[in-house]
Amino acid sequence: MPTAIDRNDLRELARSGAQLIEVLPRQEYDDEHLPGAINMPLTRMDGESGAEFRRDVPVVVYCQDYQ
């Protein structure tokens, strides 16, 4: 179930081994991403992409956007 989190929540989740998924295009991921994050562009996500995630830890999907 999607849940909004703040920076402190993210830090705690990352410390506890959560999977960090950056959904921006590869070039933007290469420019800057959170330590340990994997890249899965939003355009690549579909009904089967969730099979790539571990089910025993939280998954944090994020997009860095500075608009």
Contents of the next structure:
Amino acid sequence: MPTAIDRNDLRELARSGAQLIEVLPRQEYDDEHLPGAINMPLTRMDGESGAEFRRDVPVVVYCQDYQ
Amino acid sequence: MAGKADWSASGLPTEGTLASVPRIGDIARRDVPTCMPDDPIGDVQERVRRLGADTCVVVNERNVVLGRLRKDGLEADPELSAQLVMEPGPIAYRPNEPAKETAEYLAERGVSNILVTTSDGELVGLFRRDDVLQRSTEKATEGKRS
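We have the form predicted on its own; now please give the form predicted in complex with its partner chain.
Up next: the whole complex, starting with the chain shown before.
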């Protein structure tokens, strides 16, 4: 179930090993991303993308701003 | 969550090709004098003089910036409280702004320094454009030595 979190929640989750997924285009990801995040551009997501989500840890999906 | 912009603007670490670009949060001076809104100007003047500074940032108990005292404010009646003479809601930049470009932008506008705060308004420090120049000079000197 998706839940909105704030920056402090994210720091805690990242510390505890959450999977971070940036959904911005590749170039923006290459320029700068959160430590340890992987890139999964929103425009390239399809029915198979969920397979890359880990099931054993919280998954945090983020964009540029509040979305 | 608030997104990558909010994370970077809070001065938190990032990875990527631009992550190593010096940011104003890296260079901002942390020793900028601060005071509380109720502090008498007389006390603030003494604090600022001791630190050899020319400005004082008015913050609340959570270190959130409320205002700034410049020359005029610091020369006001010593019995007045800081909040009565401060410049309220001063302009502040986020720590993730690139240092060199920000220094150039400030130079074009004749501004020598700017406050740096997180996206929650907490004080990070005071960014002086001359510090960028000095840093560049030091790096150039180091480069020639090695």
